[in-house]
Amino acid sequence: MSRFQVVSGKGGTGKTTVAAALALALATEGRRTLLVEVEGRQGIAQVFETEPLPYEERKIAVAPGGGEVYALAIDAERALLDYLQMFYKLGSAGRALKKLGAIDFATTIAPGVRDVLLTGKACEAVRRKDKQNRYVYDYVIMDAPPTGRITRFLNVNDEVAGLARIGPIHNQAQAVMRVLKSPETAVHLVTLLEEMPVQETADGIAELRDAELPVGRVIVNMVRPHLLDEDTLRTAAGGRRKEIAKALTRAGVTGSAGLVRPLVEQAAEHAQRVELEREQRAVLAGLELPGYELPLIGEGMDPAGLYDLATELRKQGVGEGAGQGVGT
């Protein structure tokens, strides 16, 4: 399984929750994962119900089997200061530039530079090794920008590499693109079984493929159970009230006449939703990509729900065949 897992999706599909569950699932059995966010929303802190994340890697969860999940909120300004120190040794001078507002200016006026810094910081974590030459993290999972922006976000390094022909910027961009366009990376798209998210997923996959970025899986989130069997669905869709009233009477339900209309309406809505979901499943099948499905878990999401989703991902094969422990 790819060591750099990028999770994107249309707004409202639950991509942050899915990224967090994926980090937990991949940390199972003694592995160590790093979950990073790049949009400044503190979404990871919210789903884990913890304090806002600082610009440092901090352990936020322990997975079944003793694995660890670390998290990092990547800040473009701080990443630029790191970059200036790493390549130009501008420690105190870089801090002076920040006080003058130059750092904020550079990361705001040039969105491409901002994206290079964000992706570069994540890729550094993917490549980082300890003194024993073992990877510090078995997996790095990025809660990435939405589907409509993901290809430009990841591919902007290629554009910068084309603009800067020599020097540290060129070398940095090339190093990042070697990770992003390699089998080490997989870009997953989260969707719902609804028309707009599915269409945006299909469009996003086409853009990623055009940019030669590695597409991973389609993750269908918030899947609701089908409560009625096929015969009942057909009956509900047809609005056959007399048959339903007779069935209620035979079952000994009193006041069945007053129950028929609301029951028929609810059943018809359910039947309509099931049919629409089938249509969207057919569209997703046409994308010819493997996928995962995660159930809708009650109202809202808490850490217990995250662990449930991580368990579901493990059942569907996440992390199978991976070595146990950091550096394996």
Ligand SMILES: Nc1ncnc2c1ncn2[C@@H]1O[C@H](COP(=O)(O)OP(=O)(O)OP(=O)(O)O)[C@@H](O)[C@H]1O
Second form
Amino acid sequence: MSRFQVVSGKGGTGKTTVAAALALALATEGRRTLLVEVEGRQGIAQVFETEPLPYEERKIAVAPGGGEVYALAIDAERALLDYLQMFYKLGSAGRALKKLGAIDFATTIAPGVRDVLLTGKACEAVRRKDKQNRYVYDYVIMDAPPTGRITRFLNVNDEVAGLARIGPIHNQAQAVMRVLKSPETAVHLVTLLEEMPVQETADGIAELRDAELPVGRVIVNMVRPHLLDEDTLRTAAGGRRKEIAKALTRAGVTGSAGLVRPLVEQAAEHAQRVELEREQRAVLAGLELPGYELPLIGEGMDPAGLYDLATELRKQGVGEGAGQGVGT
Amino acid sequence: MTQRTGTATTGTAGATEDGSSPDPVEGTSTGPAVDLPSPTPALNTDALLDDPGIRIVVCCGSGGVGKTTTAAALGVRAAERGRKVVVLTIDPARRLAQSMGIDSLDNVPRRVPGIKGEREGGREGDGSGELHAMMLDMKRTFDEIVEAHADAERARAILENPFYQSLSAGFAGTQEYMAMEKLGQLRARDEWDLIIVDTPPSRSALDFLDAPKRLGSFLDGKFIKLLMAPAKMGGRAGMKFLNVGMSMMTGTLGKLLGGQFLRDVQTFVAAMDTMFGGFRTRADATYKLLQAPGTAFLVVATPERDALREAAYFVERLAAEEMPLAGLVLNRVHGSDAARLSAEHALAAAENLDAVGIVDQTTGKAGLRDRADHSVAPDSPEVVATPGSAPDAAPDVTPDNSEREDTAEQKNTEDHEPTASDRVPTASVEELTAGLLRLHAERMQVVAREQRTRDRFTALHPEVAVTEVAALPGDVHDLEGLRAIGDRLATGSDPAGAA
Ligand SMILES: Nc1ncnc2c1ncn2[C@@H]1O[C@H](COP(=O)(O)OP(=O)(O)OP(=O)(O)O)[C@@H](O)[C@H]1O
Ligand SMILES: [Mg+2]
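Alternative state: the form predicted in complex with this ligand, after the form predicted alone:
So here's everything in the complex, that chain up top.
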């Protein structure tokens, strides 16, 4: 598996949740993963139910089997000051720039500078090695911006390399692009079995491919169990109401007469939903991409649910093979 | 337990098998609608839409909750009740845009055909209503501002500047800023009784309030002046005014960004200079417009934790900004007309029937999947794997072929029930009924979870008026679908249905 796993998808489909589960799933025995977020929303802290994360890599979870998950909430402003410090030893000048509003300018207004910093920081973590020349993180997983913005976000370094034609920013931008366009990176899209997210997924994949960014997998999230098969439902709606009413009474339900209509209606809605889901599955199948599928955690998400999702991902093959030392 | 019943959803989204299309409001009268300690005030959507004093309705909320659909449905309803309406949508789903005939992106309001002047049940409709709709094109809007506020030569210099080209296509907050800019423009034209605005799918529901201010403060900032200094003064005259600190700064930036980039920025800033005052003034004016009594905010949320948390922030923020909140639209609410049968009871009954089934049941294709009883058991901490995620299944979203064939076959045989039932001759009534009960139990669990989430919001903000829209099984594709949502918006706060 690629060492840099980018998780995008339509808003609200579960990007943050899936990225966290993926970071847990990839942290198999002895491995270390880094989960990064870039939108300044403290989403990671929310899913792990911990305090807000500082701009600092810290251990946030131990995976089943002993791997470790680190987390980092990348802050564009801090990342910029870090860069200035790192490359130019600009301690005091950095502060002066900040006073003038230049940092604000760079991180909130100037096109792409913010995204350059965020992707740059993530790529730095991907490439970082320790004294023994081993990768510090086996995998870096990014909770990325949504589908509508992901291509532009990842490609921003191309744009910047074009705008700033020379100088260290130019070089840095090109180095980041090399990582992002290599097989070291995989961009996954999270979707639900609903029309809008599936459509957005299809569009997003086309855009990523156009930009020559490596598309990873489609991750279908919040898949609901099918309780009844559709044939049964058809039969149910087709005039067995009296029988059903009797069966309800036999099962100990009182006042069953009034319940049959709503129960059958609910079943019809369910059948309709199942049908819609099938259609969406067919659309996804047409994309000809490998995928993962995660169940809906019916009781609502909590850290336990996250571990369940990670287990599910492992069952589907996440974390097998590859790891330390693969890819450069 | 409080189970606020929603409306039956099959009536509008597709006929039920036996063709009965329950009246959307019928179901609401059967359940114990409100037994909260203090009932949530109802949001009277029609009164809002009919109020001639209301000129702007802003639909806000976090991403993916249905803001755009709500805005469109309100637009259709208001127009059909006789108002001249324009809906400003942002990033509408393709089919939603198509339903209003605005799937071509042109940043100009267009009349939506098919609006009925007078509707059955609509009180005000006198045939004078009109609906116009548009999709925000942020780059186009930015270009228009430049064209309108700079002379031709300067405008060209700006539009061709590479820095501007990147900036207008997407600096953080451009969309938010441009949405507010467009709102100001539409309002200034004074051609519509009512403007309904969708807000961008921001990372935070509040961005559209903050972006104009951020831009404003940036434009007033020292940094801009510093950047402008060399370009404005030019050559040696400029150099004289640059103190050591400043030259170090521009030097640093030049080193970081490359000289050409900095020159582009400077040219851009200089060219924009004359427009800055205008930007700031308009951002301030739009902000005041949002505070005016003719504006009403509707916060849209789904009954989920995150969405309602954002909604709560938003309610607080609006209060802090003295912006008028009309209420909360709770979208995609699940209800049940069989709410009096609890999940626990339904599951117990299903088990009773299972016992019968074991005795009676012949072999053959089972009508129920056996994992069903695990997945809805209330004490089961996790949902059991679904077919595609079974441990032995390949990690692939491609449905297996048999499933695909099923779909095709079922489509063809949709109207021929004998065929379908022939294939499952063995589904006993016990199995069937047990399945219905389990489905119901699942539904009741969703209803209960949504209710808990809502209760948390209500506890925080008991004063906020609420209307709710039942979850539809499918997406909205046409005006009829938008009307159905409009009906729910109008009746969703009123358990007795429309007056
Ligand atoms: N498999 C799942 N089962 C149940 N709930 C889930 C599942 N995945 C995600 N959720 C819930 O769905 C909601 C949205 O998830 P999440 O925040 O991960 O989405 P996101 O794509 O990151 O959203 P955003 O676009 O706002 O960043 C959360 O409340 C989360 O707990
Ligand atoms: Mg997220």
